[in-house]
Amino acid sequence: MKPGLKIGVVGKGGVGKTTISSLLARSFVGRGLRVVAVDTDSNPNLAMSLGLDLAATEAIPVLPRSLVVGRRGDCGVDELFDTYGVATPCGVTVLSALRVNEAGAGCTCGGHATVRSLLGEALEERADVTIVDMEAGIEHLSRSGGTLAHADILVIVMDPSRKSIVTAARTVALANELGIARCVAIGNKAQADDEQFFAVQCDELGVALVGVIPASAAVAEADRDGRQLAGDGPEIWGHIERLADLIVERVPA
């Protein structure tokens, strides 16, 4: 596996990016790897999917918007993790890059610049795998320099809707412009004949579909309760393990 593998998880709002991010992170931890998960949502919830309760999630310190990490920055990697990194019960270290706590707080561009700085050189010293759970949409790929410009691969999550697959196609185009050559698209929340729907729509729009994850009552229940998914039983784990294997295969060491 490539040392310091960096994965961006992207897609339209509501498709299940945070769930997929958290499960991928736990899959890599299960392989004995050091995993850092970066939550870039301005309404962050990734830590809850990794086992923290609401109070602990709200207490996670947010990375300063002007922070530049690394040899040329104003914060060393050890200092970064000691100050802002929070260990979760499942073994993943979580960082919160963005949070909007009040109306009229301004744009989040600075937070995205911090994430770009992290992915540029800093995290490899403390992480075998970094997973970035991106905010909804494609703006993060259009910012100056691109928040995910240093990602090795993008996992584009889609639900069974034409709109989410159109968003995936637009994401692939922007990623290619940024020089992110590897993009894989995963269908999520599939019911009945949705697998065929994903296949037809992705083929029409030029999106590389690599798998389809069925809708899961266990995932819905965990989301409703604001907790992490149980570690055994649900069929979804087999799909996540295959996705993790595919990512490792697609990014050469």
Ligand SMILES: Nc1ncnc2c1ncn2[C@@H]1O[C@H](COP(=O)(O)OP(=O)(O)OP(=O)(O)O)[C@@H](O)[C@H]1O
Contents of the next structure:
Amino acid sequence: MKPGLKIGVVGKGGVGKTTISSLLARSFVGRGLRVVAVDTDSNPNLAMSLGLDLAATEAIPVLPRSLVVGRRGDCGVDELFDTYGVATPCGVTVLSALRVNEAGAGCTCGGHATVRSLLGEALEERADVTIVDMEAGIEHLSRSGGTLAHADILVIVMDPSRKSIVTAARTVALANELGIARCVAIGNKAQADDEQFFAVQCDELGVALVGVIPASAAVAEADRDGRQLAGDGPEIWGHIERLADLIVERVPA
Ligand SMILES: Nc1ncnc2c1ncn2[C@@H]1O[C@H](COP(=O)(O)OP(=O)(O)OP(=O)(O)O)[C@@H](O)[C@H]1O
Ligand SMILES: [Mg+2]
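Complement to the form predicted on its own: the form predicted in complex with the ligand:
Entire complex below, previous chain first.
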């Protein structure tokens, strides 16, 4: 496996980016790896999917905007992890990058610059795998330099809607322009004949579909209660393990 593997999880709003980010992160922890999950949502809730309660989620310190990470920057990798990294009950360390704390506080460009700088650094001293749960849409790929320009691979999540697959197609085009070499597109929340739907739509729109994750009552229930998914039992874990294997295979060591 590539040391310091960096994964960006992207897609249209509500398709399941946070769910899949948290489950992938837990899957890599289950393999004995040190995993960092970066929440780049201005309304962050990844930490709740990793087992923190609301109070602990609200207390996560937010990375300063426009921070240049690295030996010659404002803050070294160790200082960054020690100051802003928060351990979660499932063993993943979470960083919160873009939380909006104050109305009218201005744009989040500086937060995106921080994430870009973080991913540009050699993180492998502290993290075997870094997973960035991205805010919805594709704007992060258009910002100067691209927030995820240093990611090794993008996981593009889609739900059974044509719009989410159109978003995936646009994402692949922008990722190619940015020089992000690898994208994998995964269908989520599939019911009945949705596997066929994903196959047909992705084929038409030129999106390379690598797998389909079913709609899971256990995922919906965990989210309804604001807690993490149980570690064993739900059949969705098999799909997540296969996705994790595929990511490791696709990124050369
Ligand atoms: N495989 C699944 N089965 C059932 N429900 C799911 C599945 N994946 C995600 N969901 C549900 O879909 C909703 C949106 O999921 P999630 O928050 O992960 O999406 P998101 O893409 O991160 O959203 P946002 O764009 O707001 O960040 C949640 O209620 C979640 O429980
Ligand atoms: Mg989300």
